[in-house]
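First comes one chain, alone, set out as structure tokens in the form predicted on its own.
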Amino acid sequence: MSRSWTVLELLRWTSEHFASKGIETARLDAECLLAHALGTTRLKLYVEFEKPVLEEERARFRELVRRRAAERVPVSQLLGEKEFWSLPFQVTPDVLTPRPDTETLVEAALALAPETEAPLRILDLGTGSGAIALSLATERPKAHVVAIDTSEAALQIAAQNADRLRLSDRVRFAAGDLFEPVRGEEFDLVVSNPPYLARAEAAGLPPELAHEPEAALFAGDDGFAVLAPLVDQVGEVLAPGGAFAVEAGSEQVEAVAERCRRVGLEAVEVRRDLARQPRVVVARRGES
């Protein structure tokens, strides 16, 4: 690259480079890289199509570039930062990634609690980066919520992401496994995202995923390993009348809500992510 290369030129070959590997995102990875390198805004970068790109600023470039190609290291790594219901998260190899279609998650459990003057009591089991607990505490600014992680790593990422929400005031983090940090609480909305895929399922998956960590997506075997065990124990820490939202696999949610019917919760139903999959299932305690 010893000619003088446009953002526009770079952005037509970056394209195509990352096409001819298999990235099916590969214009919008461009343009979301080289707008880090430039220290700019993908929106800017189309008004300044024509214009030069220094010397060093394709150096830092053609490194991130050669990280998504080679590596297939996740765009948000590289970026250090996703945004999730329309909100910034850092995220680095400690974390999941958040997905749009979690943003599922994240509607479900505001639909089933409502805005109230009474305080409101969220339990985020799981909690990553802290995407669903913070953006469950911007929607509803009376609750206050405790984020579980069995991840010292991952909580620190969230409560980094917390100070810069400036949330921290209404939102706990706790480390330990399942329900052990709140034993002897009660919540009116407990939500999760467990890891919930086969350990078989590995082989077959995005490359991508390598670079996120295994405990935040594998659950044994059959990917129940956690999904079982939260569903059966989430009676225990509801309040009479609370609800319950959780994310599986597809293929799993007809078996997750069986399963909440089996336990004695009640007003079980599916819901659909934004490519029309079944990917949430809701559900409450009776009111005694």
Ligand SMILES: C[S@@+](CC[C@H](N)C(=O)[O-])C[C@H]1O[C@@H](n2cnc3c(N)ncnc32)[C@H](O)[C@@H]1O
Given for the second form:
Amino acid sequence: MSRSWTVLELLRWTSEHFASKGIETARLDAECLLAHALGTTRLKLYVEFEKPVLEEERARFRELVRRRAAERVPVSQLLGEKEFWSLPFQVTPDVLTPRPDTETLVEAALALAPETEAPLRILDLGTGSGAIALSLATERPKAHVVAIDTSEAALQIAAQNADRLRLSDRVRFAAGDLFEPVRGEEFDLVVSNPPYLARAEAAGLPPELAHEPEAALFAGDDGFAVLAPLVDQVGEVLAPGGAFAVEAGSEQVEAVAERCRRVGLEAVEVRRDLARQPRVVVARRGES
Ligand SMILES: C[S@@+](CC[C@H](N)C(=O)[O-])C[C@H]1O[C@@H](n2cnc3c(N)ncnc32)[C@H](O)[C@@H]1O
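Follow the form predicted on its own with the form predicted in complex with the ligand, if you could.
Let's see the whole complex now, leading with the same chain.
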């Protein structure tokens, strides 16, 4: 008979195992996966350190640990969920796992678009899990949001997330390239976290990214294949005085800001993320 393991022993063993495989967040990952296998929370693990773990719970945990260490599946996909803007988002291999840095974009967008008498019209281009669109819809309870993506599979997940958050009546999902599904419409706020990695960067990236959709990560040889037409065309769907906020790589932000000025957008500014890196460009269409 195999010996019994306590919560603490499993955590220690797994943290060391993950660290030996080069996983930087070894202890955190071990805690998240063990909590998931036991059907509890990370916080509760701390008062259950001495509790023995049942064999069937351990078998569930072992499989999660194997997939994390050997296949480098991101924790978010193993749990099927990621918190963003304090909201729960379902995550699958069809959507990018929402990143904490993208909360900078949500914050910047909210500052640009206070609630108004007439419902705000918001557009999220490249919605993925719906993280940005649904966070904005939560913060602006009268707003109507359109969320576009080229990926039908991503839109299905985003729609399920909208259902779970009871936002489906104010969020419309549309499949298509860039602004094509909303030609002729106008928005008070346009936001986007488009793919912005250059193909050439692929080799040096963390192995976890192989589990995320390519279309969510890569944008041509230079990383501007979506950002460039996005900035060039955004004026066509912005209402007069409408606001624009877009995320980009820290080394791309200046070029994006310059492009915004070139296409005639006003009040162009850069916002920094939690690590103080330039991350988001904000701008406005003039009033005329
Ligand atoms: C970086 S992910 C962002 C997902 C989500 N908004 C977030 O911040 O977590 C980019 C998303 O844009 C979508 N996308 C890529 N190219 C697009 C295009 N030309 N038009 C519309 N959506 C596009 C991808 O399918 C992906 O879901």
